[in-house]
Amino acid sequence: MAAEVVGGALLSAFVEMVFDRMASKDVLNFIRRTKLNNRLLEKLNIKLLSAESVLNDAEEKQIKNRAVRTWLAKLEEVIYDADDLVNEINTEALRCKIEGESENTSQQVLNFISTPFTAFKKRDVESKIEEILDRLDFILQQKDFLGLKVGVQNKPPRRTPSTSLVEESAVYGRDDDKMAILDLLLSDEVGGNKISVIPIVGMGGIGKTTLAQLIYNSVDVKNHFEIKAWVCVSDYFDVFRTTKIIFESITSQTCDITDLNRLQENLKQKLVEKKFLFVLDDVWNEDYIEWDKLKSPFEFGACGSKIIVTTRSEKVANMVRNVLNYKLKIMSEDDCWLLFVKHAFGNIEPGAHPDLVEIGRKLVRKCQGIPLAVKSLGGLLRNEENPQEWERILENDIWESSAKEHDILPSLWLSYYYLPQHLKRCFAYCSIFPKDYQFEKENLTLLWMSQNLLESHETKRAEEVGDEYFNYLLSRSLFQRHETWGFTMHDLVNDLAKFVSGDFVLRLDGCYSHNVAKKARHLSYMRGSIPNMKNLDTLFENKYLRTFLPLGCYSSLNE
């Protein structure tokens, strides 16, 4: 990467990559021998560079307008044709380059002669660059309606972290959430119940996930219960997955049983008197019969075992509760400005720049003890010492008019805008995965090779590369390190990326429908989770796939 990179559109990157295959020195032959209609081409050189000059206003205004959303994925449409297109032409270029090679001259004429890309091929390639060229005409004539603008430099420079990794976020504040909850847990018996639920209850990003850990890892805990088991429900709530887990974790074993009585009776066996801990992270199941059934064998637990569930809905903690949701409230503004500081400063002393602790405390209250959204944004500044910069950030009219209506919090759509171009195509390419899904840096890299994604360097490889771009993203807080094995990203970044990739990018798990199956670009799916394989059918129509990546149970690309 390079030391100083200028962000950019996401799309632009993506234009870009266009350009320079049709620029190509094997392209370029090509058409000339081909006799392609090279003034076409110079066209849809032209245009997509008109489209390129509207990108960055485009970008900007699509979390705010909805008619911006849309003509931009039109566009993209569009942009992805043109590719296939010039992919199509590139990879013509290239066997009639190889199979010339390998022929004496008068056999590589013979060839080209009865090469496939002959008059038909070549009529067909060139009413489909003027059937983009249409579509092209079409959309920019849009342009003006919308108010975009042409040439916005919204892009401040944004210098490269000097240290690759972030370590481990240390945690702050919370004490007095940690005690209470324990003062919960180490009572045997709370509301005279047997066995008490906790639902621990706060919005996306306000750190619940992050307390229950603290709570299950700290001595006292360890010290009190028998059995710990820990559990990420997610938005997949299945009551056999969710006994298998616990059962599992309780015995380091792996499981065979396949059905959910049998499973249950043996889960009972190991409950029985015992005191237990379970904590349930993630929960959206609302339907009791569902929640019911699961909790069956706990109740032969001893008295004074805990569940701890944490959700972002009162109505999920309100079903499973048998004592007072414990609301989690935002994190005091010392402690956000402290996990600011840890994040923003990196390597520079805060106490040497006051002009850029003043902007940071205004920054901080921005972010309304979210401390997703602060982290976030220390990322984004992290090692910037212009208060320029730091200025622009807090200058952004996205704290006002607040991306709320997608579900993104400004800080996390901050630090996905200001990426370098090339960084947030890799970043939208990450909405591939499922939420919570556990991936291996080596493995996104060779993804991202696959889709050539990442920019040719003179002296570093590929995998260097892609090595710098996650920890890139991962100094950012767009992945964060699970405490296992691999990287994570959080549920509302996933959610972010699923933003800005749009309908090109689908999970087949998920709810979709025939004409976005149609288009996607990339598909993935969870082995064993697609219960109707006639869901695949409308797949047969996808004409345009570059990926389709069958992925492991919460586990590593590997397997």
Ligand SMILES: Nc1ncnc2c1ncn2[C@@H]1O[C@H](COP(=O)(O)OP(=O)(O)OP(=O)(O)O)[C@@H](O)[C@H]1O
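Whichever C-alpha set is largest while still superposing within 1.5 Å between the two forms counts as the rigid core. No experiment lies behind these values; they were computed from the predicted model shown. Residue numbers count along the first chain shown, from 1. First, how it differs from the form predicted alone.
Annotation for Gln421: C-alpha shift under 2 angstroms between these two forms, rigid core superposed. With the core held fixed, the Cα of Ala82 is displaced between these two forms by less than 2 Å. The two forms, fitted on the rigid core, differ between these two forms by less than 2 Å at the CA of Leu478.
Form predicted together with the named molecule already given; the form predicted alone follows:
Shown next is a single chain and nothing more.
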């Protein structure tokens, strides 16, 4: 999956939506009829394009640079204001259209259309546009001081490719998973397949690669398979590159073949009647044709050959598999603690620091069974003996804590990064739900519809589009099925959604400042736990709120 196709800043999709609304037929006709200053709107359009040109660079730099993150928040606020203004123009255009079609039948409909343009004032609208332009001018002047570059091609965060090597003594809690996969590998016939493809599926950071490494280096595996090869496939699926790595791995020689056909012919000869194990780590490709090309020489291997595919996408797993997916679960709290101790305490004896142990236990619970998060926080605190520093990490969310090292749990960040632009906004909106909240697909789709987050489709109803969006996020492990009913988000994924949505989504279950409450666009609270009404006075100053969502005490939107 090419990053430049599906990457891009969260704001880019928002800007595109504002462009589309400004260019709609109804709005253009209305502007002509009311003689609004069209040059102002054209200037706004150009300014938004100027902002969009640096968004890719800004989104990448915000992770390490807090000033860029603040700049993006200010830009997003202005773009929201521009969208509010276009909504007002849209609404007034609709009002005039209904009045023009039928004065007698339209009055009841008009009563339900809210707009600040009860008496349309052209000068007020033009003043608002000029104010937005001034703010955009000021914000865009700062981009040079922040070192933001125009036209930077969107690219994924740099990652070190995985290898087959693993320190087994540093792995905890995966013995049962290892034995379950080994049972499949060491059986010559799994489900009647000559060559079995076994997907290991789970959310980013849950330990899929580590489990595959343990299996790959098992003595039983070494004795059972004649040929082994490990490939870190990653986000860019290249049939030639992957085939070449496998060929070079099994021949232990550098290959200078540049033709795919010759390369696959040579690989086929090496595999004929040989029992092999290939591990394809971190696969994102959803194109079945490309997968089919890759595996064509594999079919010449001996019966009982196996391919392990690690992926966070159920869609990918279902495409490649011919046995059931192996869904990797979170680690137990006790195993997470052992992992944390190894990375956080280093040469320090934990028993000598009971205050650190107490805070450390809380940090481990915060990671909710994700070993990458445990390892990341442990690394941040390695050999740190100051309890205040441990408390600071505990009080911050994990994204802010790891940002200073540009670690930001890269595996989970990529799950967001590679979302199509239109899904980034849908995912960010889900930060409106508190942690552990159970929600239903149908109700979330209605919320997306209410915010105009679903792309229009000629042959599909909005509910069908929403269903597709939801299933995509579910397949990427950003949503999880709850064991009782409905769906939920892992706490770290919820933190990720909050990180990318910034201050424009506010939950009243947390702390918030006066300024945040004034500019939030989407707000939720749990019924039965709403703060003292005096604390809500600030909200009455908010003139831009788009969502005010009371959530049921029993974690259901239906409540």
